[in-house]
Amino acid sequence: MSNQAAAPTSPEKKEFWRWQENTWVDESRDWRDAKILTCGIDVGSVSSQAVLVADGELYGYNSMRTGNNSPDSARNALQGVMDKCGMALEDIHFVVGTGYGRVNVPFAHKAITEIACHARGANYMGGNQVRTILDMGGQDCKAIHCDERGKVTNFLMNDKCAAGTGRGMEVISDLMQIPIGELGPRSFDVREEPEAVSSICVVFAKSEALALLKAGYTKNMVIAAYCQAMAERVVSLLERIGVEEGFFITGGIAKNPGVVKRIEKLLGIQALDTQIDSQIAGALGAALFGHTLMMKQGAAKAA
């Protein structure tokens, strides 16, 4: 028998950037009672969502981290919500893929761009008064105008850069060693609002944040400066397209009050509230498009 002591196990590195994955099903309803079941799958650069719609109404969803490849991410997102409600893929009548990985959803019947799907989802979530949508995703931002039916009338995108997006916020979270869900509230816990960081390119912002800490900034001040920089970048995009009444924010950053409240202050307008998870807007819109397509197919057969 060896007297050699066992090597100490190194503590698991805490992933401060890891946001909360979420699965929900409307337990007041039974999906088996629905005539038409449709699904939207939004495979994004950072997160993937699967949304189930029963007879045109939101029934359930699963939101999780995007994995190494789009097909697996799509399967895992859908499996998570199907397991929660005891559903199988063959029970779903129509599946629509959206997001940057939309063409790689192996079981999708159709692919629709995320611009159209976010507008349709925002219309459902915020009502027909929604006219300007800001989608703050993992790797890009989109400003979208739509009509009262959620149909896109105009849009603008920023460049493909992690700056001012969910991925950028993840980097700051890890750098500050603060859970990502706490960044927004902590950004207001400062004596006075600091100036925005000069760059929100993830690489430069990281070095600038470290320089600010060395210069005597508290972590909260650095977070506030970064949130302000993100808000200013987004507002410059929105001002190019124009912001109409009925302003609505989708995407993961919509959950960060540190960015949202600063955007509202710069614009002088308040975003519409919703009780639905802002991160599922694209997948929800995709599922609603699926429902409309099924209704049209039914009408065509009846004719």
Contents of the next structure:
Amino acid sequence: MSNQAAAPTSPEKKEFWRWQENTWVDESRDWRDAKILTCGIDVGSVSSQAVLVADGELYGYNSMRTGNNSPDSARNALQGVMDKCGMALEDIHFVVGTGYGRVNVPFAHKAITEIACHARGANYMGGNQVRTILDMGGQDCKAIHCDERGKVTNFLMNDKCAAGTGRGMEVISDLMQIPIGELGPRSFDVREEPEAVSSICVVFAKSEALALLKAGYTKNMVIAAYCQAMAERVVSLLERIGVEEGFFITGGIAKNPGVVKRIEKLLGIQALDTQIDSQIAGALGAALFGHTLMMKQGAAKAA
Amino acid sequence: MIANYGYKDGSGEYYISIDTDQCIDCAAGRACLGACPKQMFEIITDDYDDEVACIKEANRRTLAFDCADCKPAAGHDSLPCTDACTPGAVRHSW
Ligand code: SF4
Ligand code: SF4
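Structure of the form predicted in complex with its partner chain, please, following the form predicted on its own?
Starting with the chain above, the whole complex follows.
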């Protein structure tokens, strides 16, 4: 028997903010049957997505956390979905890069802004009745109006601070030590709706949340107060350009009912529903732009 | 398209809106470019392949500061950019 003492192991640090990475392909189809295969890569500050579109229809995607640099994040996101369906980069006819790192996607044929791509993606996901889009991204927020073809008619972007964004929600998740996916449901588990926190600045969030806990707030109340503040902030952004019926929310926060329901209440309208992951809207729009460009070039792959 | 550049912070809302449909066949000879003393305007090819004016990336988060010298508080009653853009494509929110 060894006398050597076992090395002390530090307790594993839980990453409450870590959201679900996701890969999906449409098993009912075979991409080899498609005449045109296009790809959209959205490299955001927090997450990266690769979306495959076969003959103008969503075929597959991969959504993951952005790594240390944009080129690797783009490659990894695409590799994840290609591995799942046995595809190689050479099989794809056109790649469009979008998002914050769009000009650093080494294999992209074109870069298009996330504003145009989100509108196009939302038009596909929510149908041609979509007119107002709120994108709550990792570190910015966008309010967009589009026409029935998903073409942008009005936009506004706030990227000056991370308040009201996915990053802000990650900070709260870690602070409360509650998995990010549980924040929304837990925000409704309160006896009465608390007032919004006065500042959702991620820099002040910690001290304000701790002060509220000290003042007797439960964790759920703090989360509710933060969700309400986020909702109020993005609604003020939306009101700048006005909200038209056909309201659609994209980005990771669209998955947080604690924020979405409060936005709907403040606006007095319901967001359109979709079965597609809200986080892929930008990359999906990019892939659809690629499809349109290929169609214009008349370069359909021979069957 | 109406493109809004700027931000909202604790002190107010600072947005410059450009109606880019007016820029496509600009009737003012791209006068915004030369009129702005801070050279904040530039012409870009947008996502729909139109050549339009926009506010440079470097100025989008500092508009309140950048435009201060042209505003009424600095003794002016009109702005060089809105005066120069005779089609009326440029608007300020403050
Ligand atoms: S902003 Fe006005 S002056 Fe400048 S390009 Fe557009 S229409 Fe012309
Ligand atoms: S107000 Fe002055 S500094 Fe600001 S955009 Fe107009 S011309 Fe340029």
